[in-house]
Structure formats: C-alpha cells, structure tokens
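Just one chain is shown here, as structure tokens, and it is the form predicted on its own.
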Amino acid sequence: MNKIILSGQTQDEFEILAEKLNVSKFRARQIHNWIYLKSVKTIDEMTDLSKDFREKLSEIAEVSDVEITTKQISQDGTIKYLIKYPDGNCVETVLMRFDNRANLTACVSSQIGCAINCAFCATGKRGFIRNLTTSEIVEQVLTIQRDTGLRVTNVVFMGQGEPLLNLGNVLPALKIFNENFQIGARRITISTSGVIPQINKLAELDMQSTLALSLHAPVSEIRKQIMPIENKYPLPELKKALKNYIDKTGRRITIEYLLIKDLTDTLDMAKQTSIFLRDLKCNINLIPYNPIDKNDFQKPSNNSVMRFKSILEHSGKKVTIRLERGADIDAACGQLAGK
C-alpha cells in the first residue's frame, strides 16, 4: 500500500485523515502545525500526539517521500538543493539569505526542465520533462525548512520551468504557502516569460501576490534572439496583457531585465526600455548576466549596469539591481540545470 504523504496536504485533507483514524479535528490541526510550522522529518517527532496514535498514523502515512541528492553551500550563504522525487526525476531549489535582512527567500521550481528554451538559461537546455505537482512544489520549501531548521519568509517562482504553463498546480501551491506556511501573499512572486493567455487569466483572479515579467529586451528582434517565446507572444500583445492585468488588479508588476554585454545592456536598449515601460505601473529589477556553459554571452561591466539603471530612473521608475547570490555553485539566475 502506498502511504499518504503528509507534506503538501491541506487542512481539509488533514481533517479527512483524522476522520479516517477516528480522532478529532484538533489532531488534524496538530499534524498540520508539525508539518508546516515545525518542519518535522518524521511522525515520531510529533511529540504532543500519543505514541499509539503516532504508530497508527505511521502505518498509513509518512512525512515526505523526497530526498536531497545534493546540497551545495555558496560562499555568500546561498544553499542549493537537488531534490529527487519518487519517479527518479530531480529538480533544484535555492535558499537565499541577504546580509542584514531577516528575509529567507526560497526560489522554487514549477517544472522539471522547461519548454521556453531561453538562450541565456541553463534549464531550457534540458527541454521540458514534466510539470511538478502542487505537493512537489510545496515539498521544496519543506525540504529547506526541515534541513536548515529555519522558516522561509518569501517564495519566488523563479526556479526551473515556466510557472504560468503549470498554473493548475502553482496556484494551489501558492495558497498553501499563504495559508499553511503563513507566508504573506505579497511575499510571494510568480515570474513569467510572457504567456499572454495565463497573464489574462491571472488578471481575473483576486491575487495579492506579485507578478514578475521577464522582459530582457524592449524590441522584438533582440528578444527573439534570446527568448523564442517572442515569436508566439510578441511585445505589443504582451504589453496589452500587462496593462490589462494592472488595470484589473491595481497591482504594480515587476519587470525583470537581463543585462548581457553588448546585446541588452547598450545605451539604445536602455532608452528603448524606458520608452516601452513608460506607461506601465511597474518596478524594474536589473539582472547582470550569469554565465552558463552553452552560449557565448558575457557579463556586463559595472559601468554599463549603472548607466542602464540611471537612464531608467530618469523615467521615474524604481530600479534595483539584483544581488548575485550563489553564482559559485551555479545557483544564480539562469544557472539552474538540475545537474
């Protein structure tokens, strides 16, 4: 008999389990707290449950069925995990810590591999293998918490895969992060390369989480070179979808922009980006390119990064430069490959 995996279950599902075992809903709440708030590794650690009940529960359930295949710790404290699921497939998830901040951010994956195949990203080189289930997404954060003993405070769907192509599992995972982990919705970010139908679908939902768009180039010709999705969902249509999202939700979006030397970091690209974003309610996050093995792109100079930032700031936008975390262990933006 396959055992019930407690990680990834909702409160309602815990209550169904409690009913099956002929115990009160209070027991369901206790199990819930042990899984999500105390991050136990085994049922035996649930010490406010009687020994008899723990034995009964262990006969039909277990906390988790995933294993950490590899764990790497960066010089800056970033931790990258290679997590193996029961079917043998692996995915990477990253815990990022920032100096002088209490925030602990989990960068989670939504798919094994990715169909988008951006030229600058290691994940796309694997191709698309399959979607992750809601439970498998949730397991990534639980794995981090169980391993470190720390509470994750922020979640970003910026790991492997295109989250909006697995929205049916990503949205329930987001709800679990919000309700079960008690992570505020505004501390959760969903990133997309620009899947227009799903952006329009999100616009209809009352979602308080942040939508982040990977723009990376303000003109179609350049964007097509690095993001094949531009062929299917071109910038003029994408901009309409973003405006629709902002109008319907009232939410500010985040624009992610990758700076590649002599390609997307030029003076002209900065001016064109400023024009493209002029009438969008957004913040801008600049990402200096992190090298991967399979292309000839290069990192931009500090001067070009600061010049780009300055030009965008003059247009009245809030602009930040993403801190590079975990590059020495291939855990930085675009480097996750499930190796």
Ligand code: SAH
Second form
Amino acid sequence: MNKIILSGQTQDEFEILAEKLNVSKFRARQIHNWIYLKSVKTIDEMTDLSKDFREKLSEIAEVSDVEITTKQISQDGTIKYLIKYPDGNCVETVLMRFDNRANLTACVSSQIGCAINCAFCATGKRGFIRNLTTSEIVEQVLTIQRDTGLRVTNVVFMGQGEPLLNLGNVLPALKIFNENFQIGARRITISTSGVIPQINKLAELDMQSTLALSLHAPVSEIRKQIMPIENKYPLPELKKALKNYIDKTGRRITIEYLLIKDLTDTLDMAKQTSIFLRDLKCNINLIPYNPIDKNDFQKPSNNSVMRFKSILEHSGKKVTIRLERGADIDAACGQLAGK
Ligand code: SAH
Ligand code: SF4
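Other form of same protein, the form predicted together with the ligand, not the form predicted on its own:
Okay, now the whole complex, with that chain kicking things off.
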C-alpha cells in the first residue's frame, strides 16, 4: 500500500485522517503545525503526539516522498535545490535571502519544463514535460523549510514553467501557502508570459496575490522574436486583459522587463515601453539578461540599464532592477533547466 504523504494535505484532510485513526480533531491541528510551521522531516519528531500514535501514524503515512538530489549554495547566500519526485522527474527550487531584510523568498516551479519556448530561457529549451501537482508545488517550499529550519515569508512562481497553464494545481497551492503556511496573499507573486484567457480568469476570481507579466518588449515585432506566445496572444489584446484585471481587482500589477543588449535595452525600446505602460497601474522590474547556453543574446551594459530605468521613472512609474541572485550556481532567472 502506498503511504499517505502528509506534506501538501489540507486541514480537512488531516481531520479525515485523525478520524480514521480514532483520535480527536486536535491531533489533526498538531500534525498540521508540525508539517507547515515546524517543518519536521519525520513523524517521530512530532513529540507532542504519543509514541503509540506516532507508530500507528507511521504505518500508514510519511512526511514526504521527495528527495533533495543536489543542493548548491551561492556566494550571495542563494540556495538552489534540485528536487526529485517519485517518478524520477526533477525540478529546481531556489531560496533567496536579501541581506537588508528578514524576507526569505522561495522561487518555485509550476511545471517540469515549459511549452512557451521563449528564446532567452533555459527552461523553454527543455520543452514541456508535465504539470506539477499541488502537493509537488507545496513540497518545494516545505523542502526549503525542512532543510534550513527557517520559515519562508514570500513565494514567487518564477521557477520552471508557465503557472497560468497549470492554474488547476497552482491555485490550490496558493491557498495552502496562504492558509496553512500563513504566508500573506500579497507576499505571493505569480509570473506569466501572458496567457490572456487565464489572466481573465484570475480577474474574475479577484486574486489577492500579485500578478507579474513578463512583457520584455513593447512592440509586437520584437516581442515575437523572443516570445512565440506573442503570435497567439498579441500585445494589444494582452493590454486589454491587463487593464480588465486591474479594474476588476483594484490591484497594481508588476511588469517584468528583460533587458537584452541591443535588442530590448535601446533608447527607442525604453520610450516605447513607457508609452505602452502609460495608462497601466503597475510597478516595473527590470531584469538584466542572464546568459544561458544555446543562444547569442548578451547582457546589457550598466549604462543602458540605468538609462532604461530613468526613462521609465520619468513617466512616473516605480522601477526596480532585479538583483542577480545565484548566477554562480545557475540559479538566476531563466537558468533553471533541471540539470
Ligand atoms: N513562465 C513565467 C514564470 C517563470 S520565468 C514567465 O515567463 O513569466 C521568471 C522570469 O525570468 C520571467 O520574467 C522570465 O522571462 C525571466 N527569464 C527567463 N530567462 C531569463 C534569462 N536568461 N535572463 C533573465 N531573465 C530570464
Ligand atoms: Fe516558459 Fe517563462 Fe521560460 Fe518563457 S520565460 S520559456 S514562459 S518559463
């Protein structure tokens, strides 16, 4: 018999389990806290449960069935885990610590590989393999917590995969992060390449988390060269969907913009981007391109990054530059390929 995996279960499911084992609902709450708040690795560590009960529970359940295959620590403190699921597939999850804050941000994957195939992204080069289940998504944050003994405070869906093409599993994971891990909805960000029908769906659901859009170019001709999704969901319609999302939810979105030397980092692109974003309620996060194998793109110069930033700031937007994290261990944006 396959054992029940406790990680990823909801409070209701723990209660059903407690009932099955003839113990009170209070035990369900204790198990819940051991799993999500104290991040134990084994049932034996659940020391406020009697030894008998722990033995009974161990016969039918275990904490987790994923393995850490490799763990790499970057000079800047970023940790990258390669996690292996029981079917043998692996996925990365990254923990970023920012020195100036107490925040611990987990960058999680939503799929193994990705079907969108952006030209600049190592995950895209891998192709699409499969969706991750809700508990496989949740397991990534639990793996970090179990390994470090720390509690994650922020989650970004910016690892492998297009989260909006796996909403059926991503939304329940969001709920678990929020309710079980007690991570505030506003500390969770979902990043998308721009899947319009799903953006509309999130607007209907009035999602409380932050939506981030990978814009990367303000005009279709250039966007098409780097993001094939532009052919299916072109910028004018994408903009309508974003406006609708902002109207319905009342929330500001994040625009991610990838700066590639001489392609998307030019003066002209900066001006066009500020025009494109003029009437959108958004913050902008500039991402200097991180080199990957298999393409000819180059990093932007510091000057062009600063020029881009200042042009957008002139249009009244808040602009940040994404710090490169973990590049020495291939954990930076776009470098995740499950290798
Ligand atoms: N699939 C989603 C979320 C994962 S990617 C999306 O594309 O939005 C997270 C961010 O990293 C995206 O903005 C993506 O465009 C960016 N990215 C991908 N490859 C990159 C690279 N080589 N250098 C810098 N950023 C990259
Ligand atoms: Fe997929 Fe995002 Fe990579 Fe594009 S950037 S291939 S959407 S993971």
